[in-house]
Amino acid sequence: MNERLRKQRDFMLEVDKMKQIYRQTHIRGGSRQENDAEHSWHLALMAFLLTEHANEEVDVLQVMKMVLIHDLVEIDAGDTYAYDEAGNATKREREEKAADRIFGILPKDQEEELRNLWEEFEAYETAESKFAHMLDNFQPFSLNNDNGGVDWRRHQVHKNQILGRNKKTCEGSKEIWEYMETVIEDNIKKGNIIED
C-alpha cells in the first residue's frame, strides 16, 4: 500500500467513530438519539433535494461535501447542544483542535480541501454555506417536530433560543425559514416550546 492511500484509509477509519457520537435529537419515532453520521447523511440528501429552496444559486456538490464533513470534529469535541451556554463557550477552540488532529491524517492536499470546506461553513459567508447552515438547522427542526416536540419538551427550550439559533436560517432560505416560524408558533400553542 503506498502511503496516499494508507493516509486515506486509516481517515477513513477514524472517522467511522462519527456513527458513535450521539446528538440530543431522536430519530423519526423517537427511539433513539441519531448520530453524527446519520445526520450528516441526511443532509446531504437535503442538500439537492431542496436546492430549489435556496435563496441563490449554490454548487449543490459543494454544499454536500460540507455537509458531510462539517461535524467531523465532533469525533474529538463531542456534540454541542445547540441550546448549551457553556459548551458553546468553548466550543470554537475545541473544533479547532480536532480538526487540525483529524484532517491532518489524509494526505497534505486533501488536509487542506477538507479544512477549507470547514472553515467556509463556519464563517458563514458564501451562498453554499449559509444554505448548508439552513440544512443544519431545518433538519433536527424538524425531526423534532415531527417527534411531537419532545426534545423542546425535555430541555424546556425557549422561543427567544430558536429565533436566537436561526437568526441567519432566512439567509440560506427564505421559504423554508417562514416555514418554520409557523412550525414555531404551531409548537408554543401545543406547549413543546416555552414563549417568551
The other form holds:
2 protein chains.
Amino acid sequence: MNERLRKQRDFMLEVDKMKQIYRQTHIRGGSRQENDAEHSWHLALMAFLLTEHANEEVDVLQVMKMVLIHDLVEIDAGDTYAYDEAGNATKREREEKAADRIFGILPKDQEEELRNLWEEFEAYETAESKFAHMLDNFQPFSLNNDNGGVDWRRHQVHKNQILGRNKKTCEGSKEIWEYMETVIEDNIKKGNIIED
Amino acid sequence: MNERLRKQRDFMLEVDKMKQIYRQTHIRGGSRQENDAEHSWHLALMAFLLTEHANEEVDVLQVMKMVLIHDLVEIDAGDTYAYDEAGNATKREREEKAADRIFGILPKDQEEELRNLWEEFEAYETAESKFAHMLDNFQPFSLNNDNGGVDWRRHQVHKNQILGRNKKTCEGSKEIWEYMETVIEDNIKKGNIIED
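Would you mind giving the form predicted in complex with a further copy of the same chain, to go alongside the form predicted alone above?
Every component of the complex follows; first up is the chain already shown.
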C-alpha cells in the first residue's frame, strides 16, 4: 500500500472519533446532544449557502476546509462549553497537544495544511476565519432558539455571556448578527436568557 | 428578516434531520450505526485530503459541495441499503420527490444549484461525480473493514455484490480501488465476504 494513502487512511479512521464527541447543543427536536461530526457537516453546508451574507469576500473552499477540521482537536482535548470559564483557561494548551498528535498522523505537507487551517481559525483575523466563527456561533444558536432555548435555560445563560462570546460575530456577518440580536431580545422576553 | 436569509435558515433547520437518518454502516468500534450527517462530513474531509488519488483533475470545491448534499433526499426518501434490490427499484422516484420539496425550501437560485449538484452526482459522468462516488463507497468500506467486516457478515454479502456496486469505483481512483481489491480478498479469506 502506498505510504501516503496508508497515512491518510489511518487519519480518516482516527477522526471517526468526532462522531462520539458530544456538544452541549441539542439536535433539532431536542432528543439528544449533537456531536462534532454532525456540527462540522452543518457548518460546511452553511458555509456555501450563506456566503452572500459575509461582510467581506471570502474564499469559500478555505472556509469549508476550516469548518470541517476546526474541532478535530477535541478528539483529545474534549469539547469545552462556551460558558465554562475554568475549561476555557486550559483550552489552548490541551488543544495544541491534540493538534500535534492528530494532524501528525497525516503526510507532512497535509499535517502542515491542517495545522495552518486550524491556526488561522483560532487567530480569528482573516475574512475566512471571521466568517467561519460566525457560522460556528450561529449554528448552535439557531438550533437552541428552535428548541425553545432549552440549552440557555439549562445553563442559566445571561445576555452578557452571549454578547461576550459573540463580540466579533458581526465581523463575520453584520446581517446575520443583526438577526441574532432580535432572537436574543425575543428569548429574554420568553425568560430563556437572563437580562443583566 | 431578510427574505433570502429566512429561507436559508428554514433550510438549515430542515436538514438537521440528516442527524437522525441512520445508515447500515457502523461507526468505528461498532457501538452504533452512522447517520447521514456524520457520513457526509467524513466524505467532505476525505474529498480534500484524497484529491491526489483522483484519476482526473477535479474541482475540489465542487466535490465537497456534492458530498455535503448528496444524501439530503434521504430526509424524505430514507436510506436505501446498497444491497437492497426492492428498495433500489423505487429509489429514484422517491428521491426526486424529496429533492423537489427539500431543495425547494431555498431561494430559487440556490434550489437550482443544489438540484444540479445532486443530478450531477446521480448521473455519475463528470470527473467530480466519479470521485465523489468513489468516496461514498470507500468510506463505509473502510469503516466496515476496520470493524472486522461485521456489516458484510450481517448481510451475508457476496463478492459479486461488492464488485457490482463498485464497478465504476476505479473510474474515480484507480489507486484507491486497487487497495480496496486487496481488502476484499483479505475479507474473503477471513470469511467476512462470501466468495461466489
